[in-house]
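Encoded as structure tokens, the following chain is the form predicted on its own, with no partner shown.
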Amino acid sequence: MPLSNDPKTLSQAPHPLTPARTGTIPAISSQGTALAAQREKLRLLINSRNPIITVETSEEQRFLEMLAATAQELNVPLYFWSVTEGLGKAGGAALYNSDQPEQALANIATIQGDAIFLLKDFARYCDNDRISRRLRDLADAFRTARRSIVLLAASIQLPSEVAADSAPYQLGLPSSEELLPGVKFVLAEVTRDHALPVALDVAGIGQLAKNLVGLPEEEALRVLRKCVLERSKVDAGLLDDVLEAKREALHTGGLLETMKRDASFTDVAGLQRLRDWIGKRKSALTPEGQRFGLVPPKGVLITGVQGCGKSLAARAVAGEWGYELARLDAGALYDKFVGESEKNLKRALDLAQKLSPVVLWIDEIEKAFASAGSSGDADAGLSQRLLATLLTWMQDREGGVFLAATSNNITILPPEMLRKGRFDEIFFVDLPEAAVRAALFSLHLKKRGRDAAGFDVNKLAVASDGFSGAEIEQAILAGLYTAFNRKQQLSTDVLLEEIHATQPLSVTRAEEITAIREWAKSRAVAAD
């Protein structure tokens, strides 16, 4: 049932992220399962007496809050230092004349007891060497008491005796559960600033906080209400409205293509064991599936002859599942300068992670990866460099991205790649049976506007013997081609002659096929 355009309906409280004056402790927000693990790791941190914590975030005010909340649990002092408000503690005056770096570290060194000092942008004055070597001296004190200094900012370098003191905490991306509150928040100032209509229930709200997560939390607010206000109403086209918007937001840089979700397995002909299994796996991203104990699937390689279906099936499971699409361009990871390659495998793995829950489709995987299998003296050890981070991720990540690649010669992968628990199944897509070839016809005819009863589909199919996918639809276009140049309908004739002047791959390069064909018998899985 649709919300009413009452403000209250949206909103019970104010945005957790109002802006706080400098030195006070923002008001905390309630808190989910994902918002407590990251205060428990920040507790964690402080607890082991860490001297020097370093947080690489934009997100300060959020940070900020969650630091507030933490001190305030574990009952410690927290004070706050900026170079335009200089040090003091939480909710008091700053102390005279501490706005300078090293007068800010001199101060802190005769603030006796717990505390936990957070320093902002003052990574930046770490290359002074009075200052780094203050910083480091008050790290050996605090090493026997639960005292920490938090250096925040949206990047940090350090120098390397001070960085070899410091622990990095990883603030993470807020969930939906966190962003929920400022969602309602928008949609309650929106609609009541500019009395524009609200048309989604409570469920279609939880998935506007879903379809927002990848973002920093203003950020994310700032999308919606760039969207809402474009739309002029909150209804069921705001969340397809707000996904565009994110995909735009995050600026992948060529390295990730966001695409739309433009095929599910009612556009695959076959592969019925592969269809079978995405359905059952399905279950597993239930929240009945996982109180079940169903384990989120991680991915699958599919492999096969060419112009069988494979990236279409991988692309079909995107909406199979109603997930996000993104195609990983191998060929972009690529740069001539040492250790960039691997810096954009990391950017893209993580940018696939903001998008979540999304499928990542990696077309061609043995283009990135064949040389990691030999010595690695083509490519100086690079494609063994990539491959170490890919398998890493594969193995640590977080739920929500599912990887689908898709490979035409399989044999050249590193075998560490094939092992199982990499990939969940590792599936074969063979040249399509008469039954499947029928159907393809059918499908491919009724894309172009024809009407598959009209057509001997099965005189087709078995004309089409060792044909691909891709080669039955290639039949029928030069089949419309053909009749078009005729003045005539296009008719089961006309494309038995396009079927009897092709070629097939399966005959032009037959024993490259064989080869895959044997290879598959025993190491994977029929898709069909």
Ligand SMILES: Nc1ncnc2c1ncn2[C@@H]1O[C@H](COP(=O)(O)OP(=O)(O)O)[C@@H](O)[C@H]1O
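Residue numbers count along the first chain shown, from 1. Take the two forms, superpose them, and find the largest set of C-alpha atoms that agree within 1.5 Å; that set is the rigid core. Everything numeric here is computed off the predicted structure, so don't read it as measured data. First, how it differs from the form predicted in complex with the named molecule.
For A434, the Cα coordinates differ by under 2 angstroms between the two forms after the core has been superposed. Relative to the superposed rigid core, D241 undergoes a CA displacement smaller than 2 Å between the two forms. Fitting the two forms on the rigid core leaves the C-alpha of N211 displaced by under 2 angstroms between the two forms.
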The other form holds:
Amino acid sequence: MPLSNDPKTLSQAPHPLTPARTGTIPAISSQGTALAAQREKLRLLINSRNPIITVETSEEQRFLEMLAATAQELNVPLYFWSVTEGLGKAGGAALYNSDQPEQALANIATIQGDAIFLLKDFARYCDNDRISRRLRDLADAFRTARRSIVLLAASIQLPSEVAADSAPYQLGLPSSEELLPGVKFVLAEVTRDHALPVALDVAGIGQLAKNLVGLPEEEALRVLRKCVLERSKVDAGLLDDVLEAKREALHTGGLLETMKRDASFTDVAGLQRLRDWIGKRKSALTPEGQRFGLVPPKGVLITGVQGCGKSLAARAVAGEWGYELARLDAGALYDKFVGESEKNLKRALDLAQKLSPVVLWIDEIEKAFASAGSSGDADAGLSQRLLATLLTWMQDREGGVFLAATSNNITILPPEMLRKGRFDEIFFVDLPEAAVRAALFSLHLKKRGRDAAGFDVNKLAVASDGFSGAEIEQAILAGLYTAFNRKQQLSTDVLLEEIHATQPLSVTRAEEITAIREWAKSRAVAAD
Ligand SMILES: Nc1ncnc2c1ncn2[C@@H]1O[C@H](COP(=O)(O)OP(=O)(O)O)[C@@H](O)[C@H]1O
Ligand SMILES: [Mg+2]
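Switch over from the form predicted on its own to the form predicted in complex with the named molecule, please.
Now the complete complex, all chains and molecules, led by this one.
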């Protein structure tokens, strides 16, 4: 498909779009590691002579492309069957009298040598005794050659005797490398049909594909098409539009929520040691760092006193590294569908992997996993299985997902979660020192559009001994109300009044905070 060279429709930059896909089965580059791994799994299933392979997916086209490429690579002939078209090679004529399921199996039996037979929506016929018997006989005969029957459908329920002969293939969500050809195709098509300008280079288009990861291919391309049409051009702004649209389109049952990066460490006062730690590890993410042999970090657990910036710091990691931010709602794991909890967690973790590079933020992790430690709890069994799922994932996951967990009370977390090697580091966030309190006043005054130079922040810092960051922010908000009602400007004196009127948690819950500190002393690294 030739691209338009009309200067009106193109920017100064060379047009980055490659020609569209031709035919129904485009060549797929196997450069991407995720894609390569997917295809390797499929190759392995075929090469290890699994007579029946089941594939449950709504992404029929994508699987067909992958199977076609794999068959070609293995040099094995590929046959297709559907009830409407009968049995035949891709692009070839169907064999005579092969559209009925049982006849199709009879035909398959007569075809000699290596072969893959893709049967669409066939599983539903397997409840029939004659068909299931024939299928099992075939499967038996298949074991001696590289012959596989692939059953493809959106949902597959096989009778147990057939299921015993079959191996499932899981088609994960497409990686950015897999999405790229489709992305280029859609861009070329939409910009040509609607004469839209293009100002995005090759790197930008690669990023576009990355931003769509997490969605099935068709949906990803639909989202892209819609965003381009709404924007009426292809430029850097499209990257954000697509991210935003993806967040809306992702269906994760509310368990995993992709979020806007809303903070970096410029929004955080203090926590210098945590900050340095995160800053240093940024280089592990660069190509130079990887070549040097830096091991990508896996995650931190941030614990400590309430209101001192644990959640804020966890979110800030995403901003600092330019990663996506996704929040796993630990509490939602226990929503009504209890039986589904483990499945949901697995799905959410899987999705997180697809979104990489991503900061996976689990706020107040004890909410989901605390009772795994106590056997008396009614939830303990489920909680233990959820914990096991998480720990296995933490152990096995590939790079690209950084886990930033926070906990208000790590003493109730099961010890296996805290064992060395699970998290790279456990940080303890304490009440801010005077210098940090001064910084907190400056920062939050500035956030409310006030010039900190007009305030005596040192005096405020001294007066707010024992205050958390959240309480300092609160004092400023309350001060704004007071000043407004008195028709004054906000001043140091108004703020001092608010401070004196506040009982900080460190006073009202002194015992609890002392206990947390004692616990952390030997087990965690001070964040400040
Ligand atoms: N160290 C800090 N630097 C900047 N703001 C802070 C800090 N600590 C607390 N805050 C303010 O208080 C709010 C609540 O803090 P949060 O991170 O939710 O505390 P935690 O998770 O430790 O309970 C933050 O959104 C921020 O506005
Ligand atoms: Mg918090």
